[in-house]
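One chain comes next, on its own, written as structure tokens: the form predicted on its own.
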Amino acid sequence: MPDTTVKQPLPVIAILGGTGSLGNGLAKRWAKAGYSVVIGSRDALKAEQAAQTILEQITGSQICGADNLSSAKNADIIVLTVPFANQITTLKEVQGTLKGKLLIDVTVPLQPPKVGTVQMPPEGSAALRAQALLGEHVDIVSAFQNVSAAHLNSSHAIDCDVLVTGNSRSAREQVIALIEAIGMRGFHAGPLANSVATEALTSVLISINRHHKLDGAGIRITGNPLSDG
């Protein structure tokens, strides 16, 4: 018998800060996986140019560029990939468009020049700071802090797992589906409070890269699922 299952359309993803290396890498991988992607930036022209470059690289991809506010308005899922210094300013700009949506916060509280030293904000983490600003009407999930931007921008498979924290299990599952769509494994890592640990790992990995001359160290979760019997 023919398959009569109705397939749900893929969500539209807006990547605020998508002209940066990390955001651009995610945009490429989701566009290649068949998602509609909007690259957001404070400079709409810069966003449009970044989208055009990806269109030339990935034939048939559904990607465009716009300013941050327009990008957030027209998306189902918003991904924040701006530097820590710009996190709150960017969120305040789009705050009115986020109610009832899923926000993936990729922000890491790196504070130059000591980016290899863990320096967490008073709220505990960047994600908790975002939740305090936006309130409970926005589902916030923290992820991707421990994946190298260089790897995301490459063409090779990424040998790295992604820790996903958030207060809503269903929201975490949506993010894990997005992670799997680009060929990586995502793991439920508990509530948003645990983002304190996952964000701090970025500085640890930076130190490992420096001391051992590694190119984008990541993390891997080991172990086998326990059998029910």
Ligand SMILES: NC(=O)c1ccc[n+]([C@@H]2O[C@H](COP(=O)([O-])OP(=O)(O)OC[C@H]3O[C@@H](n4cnc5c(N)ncnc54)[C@H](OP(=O)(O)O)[C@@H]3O)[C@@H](O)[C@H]2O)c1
Second form
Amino acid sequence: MPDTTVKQPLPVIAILGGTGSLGNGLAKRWAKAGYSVVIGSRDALKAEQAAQTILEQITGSQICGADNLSSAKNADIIVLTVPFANQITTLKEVQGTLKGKLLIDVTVPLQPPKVGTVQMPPEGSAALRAQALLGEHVDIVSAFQNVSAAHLNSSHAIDCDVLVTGNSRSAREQVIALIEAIGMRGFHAGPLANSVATEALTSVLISINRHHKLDGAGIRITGNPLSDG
Ligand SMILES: NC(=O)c1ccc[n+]([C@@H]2O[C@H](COP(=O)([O-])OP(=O)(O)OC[C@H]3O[C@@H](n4cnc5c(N)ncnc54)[C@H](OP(=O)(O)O)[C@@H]3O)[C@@H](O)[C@H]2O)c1
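Having gone through the form predicted on its own, I am curious about the other one (the form predicted together with this ligand); can you provide its structure?
Next comes the full complex, this chain leading.
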């Protein structure tokens, strides 16, 4: 019997602030996995240069660069990878393009200089602050807070799991599919309210890195029957 299943095209992913360490690492990994990726930046030329660098490393990848607003307009999934201090300004700029789309927020509410100390915003977490701004018509999923950019930018397999919080189960599932596409394991970690814990955990990991002189401590979920460990 011929296979008559119709394959859905992969979603287009825009990475706002994708010129930075975390966003660029994700862009490379998803481009390598065959996704069409748009690197977003405040400066379109900087985004195009970042995309060109990846294109030279991963021949044939579908990657381009544009300003943050055009990137968000032309994508199905938007990933926000800017510092906490710039989260709301960046979201306000693209807010009009987000209705009905999935937003993956990787923001950690780090407030220098005490980045090893948990300092959560009045809304509870950065992701809850984004939801308060954008309302319920944007599906927000919070993920990747506990993965070091250094690992994402390397070429090795990443020894770290990803905790995924969000109010929509199907939105979390979409994000877990993106995580699995880059060879990692994503776990349903409950509603967006639980991003308080996943975001806070980053400062704990930073403290562990400093004290034990580690380069990008991560987390592993144990007790999983599917575990490869
Ligand atoms: N680095 C990590 O290991 C790591 C791990 C987990 C989570 N995170 C979180 O991921 C997010 C990005 O981290 P990162 O280390 O990739 O940050 P980053 O390299 O310092 O910055 C990312 C991008 O944000 C944009 N940006 C900088 N200043 C801005 C401003 N004033 N207004 C708007 N955009 C601005 C820049 O893009 P353009 O100049 O091109 O606009 C920059 O390339 C943060 O919220 C961080 O807490 C990071």
